[in-house]
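Only one chain is shown below, in structure tokens, and it's the form predicted alone.
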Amino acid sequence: MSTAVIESVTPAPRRPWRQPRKVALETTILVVASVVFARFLEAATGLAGVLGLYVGFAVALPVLAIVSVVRKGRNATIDRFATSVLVVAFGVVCIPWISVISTVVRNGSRAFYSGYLTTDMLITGVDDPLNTGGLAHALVGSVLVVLIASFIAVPLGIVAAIYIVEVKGRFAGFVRFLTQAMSGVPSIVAGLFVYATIVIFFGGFSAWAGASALVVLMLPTVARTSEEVLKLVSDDLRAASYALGATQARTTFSVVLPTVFSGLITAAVLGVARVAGETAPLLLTTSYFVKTSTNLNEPIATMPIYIFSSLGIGTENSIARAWGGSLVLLAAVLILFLIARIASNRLSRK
């Protein structure tokens, strides 16, 4: 007696997001035809440069998209037209920041050499050759000032958010109003306030004064973002903690905050990014110093002031140094965002 063996075959998972080869080929032909049409339109109308080419592409792509599927019916035509419009709109959104990044990288790379990040301007003028001097003094100063401001503003902002969302105390409305009002304070006003209260009466320009000005600007961003993050926690989660006998404080610190810890990290990073490039308050609080220093009680160099002072000289080499400082500042903020994103993703998985 023979026994039939039936082999089970596991079906391959479907990938609906992958387009068939025919559709991909049609899309490629459509894009190439739009670029060619844009070149002819650029030559005929006087449009110039990359932006002129993109204007022609933005005009050609929806028109050719409609023509390519007009015989397939109304639904296919609307779908292809909507897709082309979304592609054009995405390009419009991307062009400004691509232009900013490419301009900063192109102009800032001229100032870089092997010692640019490790030397200061103690014996170098901003108009000296670009293979001398650097911005180590400004980089160290910015790190110190921003760290001090973060150690003060981040805990205070989170505490304010906890008071508003979790405690809901008698003055919760006033605290919310105060943080909203502070978010609209111009940076120069924060600098003037610290100058009139700290710089004049407590020893002059210093890193502490600069950090105090940045706290005024950073605190509302952290508080408002943390408040919105805490509101995302379900009330059922709090109720379950209370049902197990936990106090409000234990629920807040053992249940609510760990649940949104990644969001609180994002709030802190947004606060740092808010103040990393501020120039006006630092002009009135930290002044400028050409030597690398870690003394918090004396004037100290910062990246925004380094960029501002170099640009103010107006010579070719000084402007190149300003662009170099801008590139370093942009890269520092980008690295900070990447680190925070990676950390928040790992914490959220746990």
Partner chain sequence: MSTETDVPEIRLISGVRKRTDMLFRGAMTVGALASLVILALIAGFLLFRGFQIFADFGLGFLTSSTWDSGDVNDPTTARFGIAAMLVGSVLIATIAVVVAVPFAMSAALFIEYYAPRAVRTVLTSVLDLIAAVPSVIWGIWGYSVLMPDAEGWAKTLHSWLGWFPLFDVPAPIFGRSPFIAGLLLAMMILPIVTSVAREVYGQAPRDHVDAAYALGGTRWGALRTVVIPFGRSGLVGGAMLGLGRALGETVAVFLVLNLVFDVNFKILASAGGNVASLIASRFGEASPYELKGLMAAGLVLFLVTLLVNAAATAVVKRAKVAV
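Can you switch from the form predicted alone and show the form predicted together with the partner chain instead?
Coming up is the bare chain, nothing alongside it.
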């Protein structure tokens, strides 16, 4: 008889999913070297500015990436080359975004003074000094037009979503297809349509006409987002409501909709954000007016048209005003987005 002594070996913990420190170091060296190389390239050739520097970086990174791993074989080389190309391409994608936001903020802030948001252009010409006039008229007009549009488009969009998710009617697929088709309607066509109907029938440009055109563009966004939101409600909740003897109408209005209320807010806000900056349809429906006005039957000023028409004048001060309007509009869209995001976060916590 022999006894075997079993030695127990505790393997040291390994974390194969973690990047070894060496790789991180190599990456850092690679990026730093590329930046240095780009700097030289910028100095040596005619490339100039941040963009020129980036071009140099975009050339240097893949090249240095190949050089750094070529000794490790073909697959590793291709992998690192592909990675560096993806990184460079992603950077190219981000450049316009950064540029748009930074230019709007930089140029837009020039037009600001204490009364910019509270004065209109009734007694000020677009070319007058930048410490006179403002965009109160456009702000009021935009809010009015978008509010009217929301009062029509939000209920309609939610109804379409209820039809698809709750009623599950015979045309559910068809309705979804239609909303998708509608989201592709060019904005100028929506404007032209309202011009061909409402403007011609009622004899003139008005806030009503502008709002109608925006409804066409807003409806698909609201419908699609609400549909996604309603799908989040669990069927248990519906079944429980039916078991208590509730009708489908009662279930929808007292159980399903309150459950996802904040999600529906998200849908509405996204719809508003979608149309707040629409220019083309408003050119054909609301026209422009320099006075702060709440008369819905007359031409009314809106933010996009304020920007567009100021830009069209083409003098230094008018272009500065256009940038100022862009800044306000961009900030409004950003705030709307934050609201939508907060509302949808609240929904997902439930």
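Residue numbers count along the first chain shown, from 1. Whichever C-alpha set is largest while still superposing within 1.5 Å between the two forms counts as the rigid core. Model, not experiment: these values are computed from the prediction.
Rigid-body analysis of C-alpha superpositions between the two forms gives a rotation of the smaller part of 23 degrees. CA movement of residue 62 between the two forms equals 11.7 Å, with the two forms superposed on the rigid core.
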